[in-house]
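The form predicted alone is given below as one chain in structure tokens.
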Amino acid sequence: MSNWVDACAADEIEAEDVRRFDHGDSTYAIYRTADDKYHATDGLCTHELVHLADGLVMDCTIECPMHNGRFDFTTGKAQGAPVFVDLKTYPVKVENGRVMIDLG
């Protein structure tokens, strides 16, 4: 079942950057790639529950600001120590200049 939520304006996220989005009791991270594709994951690192939106985006990788754990934000895949648990990813679409996330 789809549950599309309006997260932000598409132009609020710079290319190769990440933005925090809080909804209810949950935090998400929304990413924009250099070629203007948008992705969304859970917003907290699976290692120490640090906000990923404070991290560094490099290509399709987000690096956690605390212990430098890295994830592929297109798949959620953890890329090695200290992170071993993958991030949950969410479908994203852009409609009328707004980034929408399907929180299911």
Contents of the next structure:
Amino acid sequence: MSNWVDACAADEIEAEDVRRFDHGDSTYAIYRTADDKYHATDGLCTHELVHLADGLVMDCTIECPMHNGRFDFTTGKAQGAPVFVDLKTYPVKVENGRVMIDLG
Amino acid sequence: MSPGHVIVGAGEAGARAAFALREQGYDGPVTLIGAEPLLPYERPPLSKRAITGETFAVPFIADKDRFASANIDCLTGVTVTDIDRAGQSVRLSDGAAIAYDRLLLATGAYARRLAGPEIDDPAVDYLRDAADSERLRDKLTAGAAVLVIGGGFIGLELAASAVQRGATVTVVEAAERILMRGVPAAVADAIAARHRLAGVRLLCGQQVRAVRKTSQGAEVVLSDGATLAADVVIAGIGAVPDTDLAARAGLEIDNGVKVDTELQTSDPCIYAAGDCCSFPHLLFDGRRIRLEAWRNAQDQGNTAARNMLGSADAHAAVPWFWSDQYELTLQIAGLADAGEQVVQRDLADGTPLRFTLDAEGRLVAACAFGPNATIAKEIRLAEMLIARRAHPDPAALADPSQNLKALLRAA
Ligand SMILES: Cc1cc2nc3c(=O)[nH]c(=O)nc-3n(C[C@H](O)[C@H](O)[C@H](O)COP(=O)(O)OP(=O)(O)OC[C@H]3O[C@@H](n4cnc5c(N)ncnc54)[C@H](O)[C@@H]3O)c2cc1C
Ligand code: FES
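Any chance you could show the form predicted in complex with the partner chain after that form predicted alone?
So here's everything in the complex, that chain up top.
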């Protein structure tokens, strides 16, 4: 089942950056790439539950601010020590200037 | 069969190294030995959240189950008393001996103690471990008169925590300003201003001549003759690397356990990491430095673990440090004293970010004091520029419209 949720305005996220989105009891990270593609993952690092939205986006990588663990945010893949568990990713679409994510 | 690897000191560096050995795929015995009664915990919150929070909570790095599931034997309340280098084993305070294939010294540092003929030692408090923090928390209460000796990071964080709990706080600093070591004057001034705004009294250029116990608590006599009464006197005058064990084992010592770029001591089977060791920093012309910083303890714990398993990785991470005071954060990447030229960039909310360049125009440090959300990513980018030995155009550094990411790509 799909469950599309309005996360934020598309222009609230800068190019090649990330923004935190809290919904219900969960927190997510929404990314915008340099070429204006949007992606969404779980908001907390799988190493020690730190908000990834405070980290740095370079190309399609999000770097955790705590111990610099890296994930490919387009696939959620953990890139190696100290992060080993992948991030969950969510479908994203942009409609009428709003970023929508499907929480399923 | 290999006897396995042994780590002395169950602090930040030791605990990280133990987990890193497993992350690297090592499946032999790993023993982590700590003198403190508690499982490894984080020290940074001890001067901050542990004092200001609703209740006191020890910020553990990992619980029993995580050590068990990683198959790390973590011994607490046990001190390593001797190293038998020829026999490759350590002796413990409980009489046991444990053989090692590779040994890691991660013994950390302890608080430097005030010394002098007129210093009454029991009248002075210190902060290094969880027990200290819990004791101080009970003393730094509303209305208490608190005197902090030393305007360094620990002293200032404690001052901020105490004043936030309603104490009356005075900080005495011997130098002409706070944070003389490693923080540019303009940034130190901004931090001083934030403390004054909170009501902290800062007395710089004042030596402490005497500390005496009184019925109230203690009194402190300054070099100008003034006498200050206080309920609590805390000294935050630096840390001393714990080299006792290494020195007794005949390892080379030089402002800490002396290691090479691969964190190997003068004995090829023994490594050292964290606050206890001094190392030549490849990014700064091989200059020998010792850091007292959380991330360095983690980075060196990781590097030491890899090298204990046969790698030959040089530790060349950019030094990085943060200090939370009030709602603001100080972050420093690099070594601010490695250059003279300072370039300022004003971030979107007006927080100044200061870059330091050396004589050749190489970026050697970046420093800012402001909201974490404003400064963290910028300092991280600066850190990556420093790691690349970049020589960015000072005009571009000063111009906030020039994204540091773009400078990094061009470097
Ligand atoms: C109050 C406080 C606040 C701090 N805040 C910050 C901050 O905001 N930012 C930052 O970057 N850094 C901060 N630091 C510094 C940071 O905590 C240290 O750099 C880090 O803890 C160093 O890790 P380490 O493993 O080298 O040493 P430690 O964490 O000190 O661990 C060493 C351990 O070894 C044990 N040990 C020593 N000898 C033996 C022996 N012979 N046998 C068995 N065990 C032994 C000790 O008991 C100790 O538990 C702070 C430190 C303190 C004390
Ligand atoms: S918390 Fe993210 S890498 Fe450790």
